[in-house]
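The chain below stands alone and is given as structure tokens, in the form predicted alone.
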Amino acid sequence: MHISLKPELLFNLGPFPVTNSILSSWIATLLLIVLAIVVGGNFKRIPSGIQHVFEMIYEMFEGMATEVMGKAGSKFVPLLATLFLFIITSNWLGVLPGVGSLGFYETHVAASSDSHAAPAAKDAHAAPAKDDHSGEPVFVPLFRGANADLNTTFALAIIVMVFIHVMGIKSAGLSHHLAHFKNPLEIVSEFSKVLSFGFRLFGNVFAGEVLLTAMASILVIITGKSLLLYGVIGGFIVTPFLMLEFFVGFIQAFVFAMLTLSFLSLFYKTENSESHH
């Protein structure tokens, strides 16, 4: 069983390294773009199918945003819905069969982030590296859950927090916004929000991947090479955990969007919040 905290490098686009988590995030983004084009090109006054799902999501966040921030909250619904859709799509794609299991083998040295070597079998004459696994074939999955990579979750967290403070300055003015940070602890708190955003999403998604990998390993130990037993017993062992991961994927996407709304309401000056500023 191979579990890696960092994403594996697949190839380079010039100086830009493309990892399996980046590839998964591109696929999630492309899928959402295609769905948006399809829904927009077949827009109906009485929604049905995927259009109905999108409108339900939009109306859900619109109701929550207006309840928290008043009418001004409606302008942030596209952001909240986009965050939710991207995160839940990435999380659910990471649970699908083939993600984490389709890939190739390369030597441990070649699997490092600065490697440009092609996949290779174990070489008995390879020079020993510093670790004990040098020269051993290591499995490199083609796809990895986008949010199982700290780079993705921290990028989302930084984008959200920068947006929140820009909107705070725009609504209340720079001097009024900076008045929130007279206490140094408030500055520390803002950095902790980035850490909380990033680690919460990453931790839950990565833990789910580890759990599914562990269950698959147990399944192989129980069934051996019997395909029949693997299929029958596998359904009883793995399916409940797959359902749990779909649920966790939804919850984490929803929590991320709601925390964004909550933090935004602290700094964005509205008719409902003037008394608190």
Given for the second form:
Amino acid sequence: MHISLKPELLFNLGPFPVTNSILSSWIATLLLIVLAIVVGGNFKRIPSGIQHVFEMIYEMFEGMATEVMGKAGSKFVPLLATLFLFIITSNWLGVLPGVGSLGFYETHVAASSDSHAAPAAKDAHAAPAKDDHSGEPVFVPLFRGANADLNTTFALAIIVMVFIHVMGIKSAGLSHHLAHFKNPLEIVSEFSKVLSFGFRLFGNVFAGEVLLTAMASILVIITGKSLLLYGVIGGFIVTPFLMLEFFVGFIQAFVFAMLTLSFLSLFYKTENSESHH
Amino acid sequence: MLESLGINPVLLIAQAISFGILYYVLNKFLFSQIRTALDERTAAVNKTLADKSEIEHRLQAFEQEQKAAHKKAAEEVQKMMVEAKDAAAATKAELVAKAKDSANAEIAVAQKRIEQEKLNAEVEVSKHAKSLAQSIVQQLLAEKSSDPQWQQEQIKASLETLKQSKS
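Switch over from the form predicted alone to the form predicted in complex with its partner chain, please.
Whole complex next, starting from this chain.
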């Protein structure tokens, strides 16, 4: 069984490589955009349905932001809520059946050289892995959880850290903000925050996918035979792990937003508090 | 190393841009409306609470006012009743006094009249007595004119009665 760390290339759009994970992230983004326009388009005074869910999430972050940063916190709620919504949507879409199992075989090994994509083990029909035979058909899943790609998680991490420092400079002034970094270790710590942001989310989601794949195909792995029956049984085995992954998907989205808030509060200077030195 | 982790600057930037677009759209179409709705709701709740306390305040004031008005009205009624009683007593006294006066006056008039009558009666009686005496005298005189002694006695006696009746 071999699961690639990298996203698999689907096709090239001019110079732009369209990978399965960016496709998933576009779907998540598009879904949220459509929901936002639909809900925003007929916004009601008395909320119902999905509007309620959005308001609940918004209020949850508003409550936490104002608790941590006072009244100034409320202007960061849109960022926190967007992060949360994007991450949780991608994570949950990534748990859906079809992600990792729907795909096609490619005889020509794609640009990302070690994407000897394992047979999506959730799919019992998948052929056993054929290692390192160039020219052999290789399975390429059409979708991959958006956050099971370091490009996505680091993009988010970098956006957040840049945002935090821009806000720090804006609120305290450049010289005051730079005073935080008299100790070079502080600079290292800022870069390590980017790494921890990026790898934490990636690690959790990627590990979840590996876990699901392993659990679904555990009989195939143990017996070395690929039977239809094993796929059915695998479906039952994997169910509790699917639930776990929904939970992990929520937790990681929440953690990402909360860490953003707490790092933000380290550098954002509110009017009434000489915050944290 | 980056290549083996699958990190590709083009993809990284693409993800960042798509997140930026998502942020913009969510903020513009959804979060701004939620923000306004929440603010409106907070304002509405605050207004309701303020209205409530205002209404309670007013109600209390009104109740107090009403109580005071009640008390004042009761006092006034009490006062009026006392006044009316006094007035009634005064009227009664006046009426009684008037009645007494008029009764006294009438009594006086009656007494006067009685006295007058008495006087008249006395005069009448004396007149009558005189004429009676005259007639008796005449009769006796006529009868006893023959007897001078008796005449004298008679005259004496009748004079005596006259004298008596006059007194």
